[in-house]
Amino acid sequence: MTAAMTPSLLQVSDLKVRFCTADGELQALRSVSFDMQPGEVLAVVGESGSGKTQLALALMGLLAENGSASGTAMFQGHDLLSCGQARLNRLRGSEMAMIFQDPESTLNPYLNIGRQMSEVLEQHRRMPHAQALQVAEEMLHQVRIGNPRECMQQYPHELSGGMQQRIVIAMGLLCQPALLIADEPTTALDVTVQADINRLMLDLRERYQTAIMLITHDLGVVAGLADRVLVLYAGQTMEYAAVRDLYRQPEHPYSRALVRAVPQLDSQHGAGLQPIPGNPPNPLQIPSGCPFRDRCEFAFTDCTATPLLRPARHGGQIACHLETLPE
């Protein structure tokens, strides 16, 4: 008897998100689709501009006035595209919940830790304010902050970016979510920080199983957090794998040209450092065909039709013409 497969915590299907813009429609996703399991990292990965942000703002139904999302994002049985504000406010903070960049700009620079933190329990877990407090400091020492009852008396401006960084973890936390989004959450932190930071989010995911996406630009941090990778340009997805494969051998020329553009310790001077040459397209106008085509050095004649996701070796998806990458 064969087990049965753990059911999908997330399912994205054919999302897009499209703002509407003085300068006309601006496609910040085109047609993204992969899955979460539960207690897994996904990694999505791209340069700026490559509609990772917008994903997570479209999930968590965040997006700019002028934006709409279509396609489908099921999670715990709601799709999370179309099932209502009082439902997508009542699963917010509770069963997801996102970690912003700027932990500054996420804090209430008028109330005090302890306060902003116990409103998270007494609004989505109906805690009394006694029992969140001491929730809301315990949480704190599960995300290695020396002293939580001082912490709480002090007001953000008086913390330092990591801590900052931890507390709005540990607000995200509270609730004990199923999904967390977090977006660039050490983009702002020093080099010792942000490993401290990533040390720490994969602890958490072992203590409560918390299924994790993490939005980054940069594939040197994915190897040692992800289980699975999604590579996105100019809105749409060039390859979908797992973090070895991935790494090992990727199928996908722009997914090779981001891991050969990651430094490497053992390179001397910068030697096998690869930038890739050129600039993503302008999001208001994507060419027709593969959107890397004008920067990849093997684009052939075929590359101007659109590729459609197909298997890959790895076992994984690959949006390419080519049948395989060449060395």
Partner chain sequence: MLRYALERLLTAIPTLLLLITLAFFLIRLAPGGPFDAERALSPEIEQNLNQLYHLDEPLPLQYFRYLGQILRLDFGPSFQYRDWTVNQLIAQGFPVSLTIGGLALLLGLLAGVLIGMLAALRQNHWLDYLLMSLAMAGLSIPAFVLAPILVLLFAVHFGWLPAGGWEWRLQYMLLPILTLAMPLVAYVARLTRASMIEVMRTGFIRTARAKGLPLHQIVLRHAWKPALLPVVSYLGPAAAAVITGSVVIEKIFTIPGLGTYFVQGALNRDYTLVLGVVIFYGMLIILFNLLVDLLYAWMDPQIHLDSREGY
Second form
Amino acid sequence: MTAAMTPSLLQVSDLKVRFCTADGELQALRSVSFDMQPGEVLAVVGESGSGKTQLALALMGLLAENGSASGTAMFQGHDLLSCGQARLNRLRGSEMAMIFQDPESTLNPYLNIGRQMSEVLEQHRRMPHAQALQVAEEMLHQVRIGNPRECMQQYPHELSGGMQQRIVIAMGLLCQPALLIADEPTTALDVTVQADINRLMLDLRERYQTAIMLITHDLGVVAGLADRVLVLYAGQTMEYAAVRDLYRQPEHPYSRALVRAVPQLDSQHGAGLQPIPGNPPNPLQIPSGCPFRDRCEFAFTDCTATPLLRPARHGGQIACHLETLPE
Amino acid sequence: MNTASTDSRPVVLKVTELQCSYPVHGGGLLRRHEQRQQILHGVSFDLARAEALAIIGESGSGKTTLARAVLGLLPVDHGEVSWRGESLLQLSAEEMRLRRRDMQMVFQDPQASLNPRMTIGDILAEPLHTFYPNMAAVQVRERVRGMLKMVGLLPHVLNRYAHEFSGGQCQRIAIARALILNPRLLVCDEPVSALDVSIQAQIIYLLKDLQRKLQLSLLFIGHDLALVPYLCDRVMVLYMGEIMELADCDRLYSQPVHPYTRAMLAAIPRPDPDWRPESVTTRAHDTRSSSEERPPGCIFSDRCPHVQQRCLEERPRLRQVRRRQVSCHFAEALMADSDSN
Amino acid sequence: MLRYALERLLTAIPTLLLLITLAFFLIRLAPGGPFDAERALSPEIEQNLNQLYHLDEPLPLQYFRYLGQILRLDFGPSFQYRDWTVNQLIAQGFPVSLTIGGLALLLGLLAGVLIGMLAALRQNHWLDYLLMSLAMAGLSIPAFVLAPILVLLFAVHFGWLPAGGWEWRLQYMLLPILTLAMPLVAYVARLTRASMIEVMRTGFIRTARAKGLPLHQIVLRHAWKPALLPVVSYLGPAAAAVITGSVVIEKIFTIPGLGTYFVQGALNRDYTLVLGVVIFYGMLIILFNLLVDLLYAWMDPQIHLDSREGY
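Coords for the form predicted in complex with its partner chain, given the form predicted alone:
Let's see the whole complex now, leading with the same chain.
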């Protein structure tokens, strides 16, 4: 679907993430493959328990102690899953950065903003402290913080949620990484601030050519931001498509249900809002066959067999037994 | 000041000129000169029987404070809250406790609001035991099962614990607990904000269904305007402790007047690949300490795209403009503007 | 900060007054008097002595007289060490006790924090289990068991260190300090381990890892402050524990510190000496707790001492 001439920035194949828990083995991701081009915005969409956050953490090497990842994730010639701590530390913060959902808990409450930002440059660019502070201040200006100098002296608790998230974004962009992973970056923020932050990410992507992996449960948020969308359900890829195709002609019942679940104010009340019945499955007990079939209005006998990921008509991929999605 | 809701249903809750504040500086241990930060700056509204009113505001707007003050969970500095003609602020603690049977609350984080060490059955039965200690066990069980069915859960959940359920299911349980005493007022504080978008609609429809069926009065507290029209009859937009606009949903959504309402509507993301988020309001200095001096003029003036000199000098009063209440000097002009478009 | 400190010192006055009152009357409740222990004195001499020290006056009067004395920071004459005032005794014994106690506290903190951090970073590894088992042992062995074992080992068996007594030399300090520090090391280690494990799981440590910082940087820049906060708040009780511990230790190793005087004073109903030591230590603990709170506030930027947020 994208011109495959340029080499991929990130190529993930057969990524699996498992956790050993007291209640048994939990498969958070069961074979997910995708690729990202330089400067591309990929939205990873799914409900809670879909494994979307674990996908990001696995790529960043930040899985919890009881978790393990298998498969390959080639990023700038290195396999992120097997390259080892030292290599990973050279890439993290420098070539790839991550933004977390809750900016409040992302920032260290015991250090001022200046310290937390400058250390990235000192670590990766071997910059002297004074110079690092200067560059950090300039980056705060880039994310439209009114008084960067004052902000550098402040501690996180003195700042609003929107400010904190701007700072986290600025921190991620300091070394101008090739890939920025943003896990629900605006979920904890007010709507007007959310619009600001989304706008900001688009602008920064234009300026620095940073590829962005945007993780969310809300298809409303990513429509105007993403180039492609990867829809996950119970740790599996349901649909992988260009953003226009996914919204205009989704081929998987789950993708369409997600699109229709977004409240739309333009339509008459009641018509635009369609809940997906039921609840996402417990990751410890994923049913065999298509994981979505209990909630799918088109489920039929074939769905007891696991659908394989296959090429879709829109040029992407889907995992569904339906030939065509009925209206 | 209060516009009665458009129909003739009797008003059950009447809030007049409510002011609330929090202590901010405890002072020293010896000289305890207390400073208070005012959260609500004179909020008035009323709520009719079986009516659903949305109170919408961003962080710092005072929406949660308002809900708590109405339920008597917070001291009120000034103003009046009356429930079915009776002032709630004069009641003793015990009298208030009994009134609270009529007013129940659903919280934002469903998992956190359910006791992890109690079974769902016990959680649902507890309010009955508290208020009706003489109720027979059979009757309690009957009522609990009936309530479960009403919120769309199966009886087998009774012996399980909150952590075994997903967010949406927990919220159903929380709603069942709130309704088990047959309240007349249900206050929902961001009941779907912690849920997946796909599940939010389920809960909204469930609330709407129950509200109609049980003729409940409903206060829905939220931080955005997206889901409001699916559930509520009227909507109040709150900004920094003041009402910006209060109107029927139909009117407000078809023609928002206050610039803040418009900004909030414009910011709602659309599931449309051609839509780009607009940077509506850039506030350069938003430090957390909101104890700064309030400007003498309009509280929204520093973010308003239509700001004029008058907005900086004179505080607009909440006033009636064509069957809605708006707090803006230029409401008529803004309306005419959108009429002509 | 300064205003806070002054306020805290002012509020310490009622606490101190309560301490003085309690101590004053409690010791009087104990049977016997200061001049009973030695060979029987003639009633006349005893009466004279009582008169000299105002012990024949009604108790409330004695109490207020004593308060007046304390205001002048004068703890009065010792009943037992006849030619000494309590102030002089404190001046003589305290440097010894301070040296042993202070060094034990320092050792307890340093070793405890180091062990705790190490165990936390190797959580559920054999090293963690080993260190924590040792800590458990350190906590459960009382000083009067540990001290003889150490003496047997290092003084009697190897003959490296003296079994007791006091000179201003390291050999004489080593065993007392070690005995006094042991439970402290153990407790601080467990405290540090628990809080360090918790801190390493927080969002901001995850951020630090996501920034590509190496482990030592994460610990030295991001984790140590929050991880040590519980240890800092334990400093107050730790100081009190060292003081009570030193009473036993000084007795075991026959060290002429404040603790020894205190025990002697208590046995001999040397009212002024006991009261003097109790009040002196009371003031010390109050002062120390204030310093700890200031330290805590310095470490945690979310705490404002002069204007606490009150939500």
